[in-house]
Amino acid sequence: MNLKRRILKDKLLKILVIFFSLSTLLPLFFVLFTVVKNGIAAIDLKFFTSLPVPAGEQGGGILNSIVGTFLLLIIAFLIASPFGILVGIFLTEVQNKFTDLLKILVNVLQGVPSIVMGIIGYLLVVKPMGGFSALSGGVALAFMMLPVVIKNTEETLRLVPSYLKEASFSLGTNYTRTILRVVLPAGMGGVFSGILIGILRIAGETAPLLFTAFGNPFLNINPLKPVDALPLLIFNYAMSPYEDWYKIAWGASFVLIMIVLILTIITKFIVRRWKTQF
């Protein structure tokens, strides 16, 4: 009798777990279904190859926003990746009061609201340069990406077997070469996945770009001039009173989700390949 009661409790618990799991996923599926349904209807070839048109005119695309998004992500990547990797190595190899303080600062930076990052980018880049630019937007996004890269690098390098470092030292290799030529390459798969996770973190951010990149209806690849981005276009078009712009906003939302999905799949693949090495 006691065994039957335990089996019944186990089945009830499994049913409750499945029910609540599906309940948490339903809003996500509803959002994805709505975006896909409305977004696909707005997409055609010209949507990717043409520039926006004035309100009231038919057609128009998001070429400038797509190019601007990748330009901002590239700038953020070039700034945050090397600095984040170096700080992650430092936190892994050095243990003192300064590193303890640095870890606290990294956690604080990770919790700073995105709109504050936009204000910081405005103060550090926009005001000294005297205008909005892709560079200022990239700097603001790099601040948001930085703690993700630092923490992932630190955690990844701690998983690298210590015998690799010891073997390198036994062959007479100095400390710097051991870290850069042995330890870092061994964990590069995990480090790179952390960089991609950081890019996923900033790909859909809008608030920092309002104060930095500002937006641009024309195609621009100059990092010293304003650029548009998919999150910025979605925000501006969704706030407008024009039906045509709503349609473009849905299409841009679908494109942004597809970009994030592709990067997520690549990240999962890299993480799985790296784990099989150890």
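In this text, all values refer to a predicted model and were calculated from it rather than measured experimentally. Take the two forms, find the largest set of C-alpha atoms that superpose within 1.5 Å, and that set is the rigid core. Residue numbers count along the first chain shown, from 1. What changes on going to the form predicted together with its partner chain:
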Given for the second form:
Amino acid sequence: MNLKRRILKDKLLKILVIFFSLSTLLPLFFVLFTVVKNGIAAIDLKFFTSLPVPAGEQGGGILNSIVGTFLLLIIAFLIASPFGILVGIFLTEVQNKFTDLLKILVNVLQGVPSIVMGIIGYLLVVKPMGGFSALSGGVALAFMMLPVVIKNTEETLRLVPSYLKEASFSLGTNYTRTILRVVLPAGMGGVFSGILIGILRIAGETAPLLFTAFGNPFLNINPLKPVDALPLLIFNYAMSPYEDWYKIAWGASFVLIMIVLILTIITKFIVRRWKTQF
Amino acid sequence: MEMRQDRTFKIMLWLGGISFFLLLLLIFILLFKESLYSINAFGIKFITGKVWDPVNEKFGLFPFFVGTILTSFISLFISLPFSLSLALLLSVYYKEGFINKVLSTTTELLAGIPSVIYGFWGLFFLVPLIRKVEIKLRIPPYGVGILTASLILAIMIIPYISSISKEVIKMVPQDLIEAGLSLGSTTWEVVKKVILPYCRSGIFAGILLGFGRAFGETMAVTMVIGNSNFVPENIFSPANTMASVIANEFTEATKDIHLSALIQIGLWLFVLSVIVNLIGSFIVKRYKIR
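Okay, that one was the form predicted alone. Can I see the form predicted together with its partner chain too?
Next comes the full complex, this chain leading.
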């Protein structure tokens, strides 16, 4: 093949690659533009401080679902982070066939569809307790958060230099204190960002909540009763036949995207600070 | 005292690991146990049956299987040129700089947008668009259907496939690339003859994991696929996927057999995802060792 044709082909394919890559900006732009445009129009102060009203009435807000979302995230956080960190430490400290298997299972759990997690939450909590509840939603979300926390903990602790551990041992510190007071604090940034990434993953999840947290038009902070959540409200309102409700759903979408965006920025900030440490 | 503390701590670590293992086992056992009722009632006909009629207690998941396979494959097909271009651009053509930053932020943001918002946007933006196309083509203008769902899914899986492929391409030894260039190859020739052959199975793993993501995706699909329990006739037909039928009917299922049938669909989704992820992560892991 002559040189000119080869160079032409090279340039052509580079342009093609750039074209396809840049065109992914389009859907992002359209989604964000639609949400921001319709969302800002729906938002005022009352939107955050009032409860939903029945269809046909004017106004109504999303206070119940904001509170519900935070309640669900707190429950998931309380379950998934201690357990995830424990398993993460276990996977770094012990190495045998069993932990090799566990590492694979962590990946497997991460790939389980979110709707299946909803079924698990239903079978594990809703059915035995006889009703929908925030707790069951939190459990379902915790299952989704768990693999993220485990993976991040394990990967970070593996990076902690072994001389820190050796120095601690040589001072006569026992194993427990070495892990909890030296290794874990040294890797705290990574562990913490793992938790944030986990929360980020579940903050917008709807499918696991459909038949666990279920939704609730009233304000509720009792973990044993159903709660509403932002994604759940968006789904229910978007699928409704009422024009007014679409407006509220856009407002809620805007709030949800803002929450996700702010969490992303905080996470990135922490990840970057952590990286410079070693 | 000190020794005893260490022993308790080690026992706790082991307990954590073992209970994680048991938890996964529990998930499987629970799903299986609750599916048993419908497994015993329908046997293999549950998978091959083409009728899903909860009122008359007839349950066959074939229509949803077709819906799942169609939406996943069409979305993979649509997203591939975009995902692979992104992976190449971020790892070969623009390894750093402004364009890299813009596009890697784009993929991160695309991955961060909640599924339900994609669905909502699809309902108001894509559905009317597809409806117009359908009117032009003189077919029933549902707007919702397989194609609409596949388009949304395609957008949603771009970040997954591109980020895994990018990681794999980055593992190609630099000296191989430089050797190619020093022999007078153009960048494209290096991509085609050095990078892609080296990464073939890794990129395949990325696509496989993207597939795993696509068939399990629930909310966005549920909102735009049209919720029809019949085997789809063409790509414009309203349909249901295995995940979306669970989302639609689970809370409304009053009969035990209906609930059990839905849980069995969940069991199959679980099994399928385990297989896909096992193969995918096995291939990716082999790369890291090499």
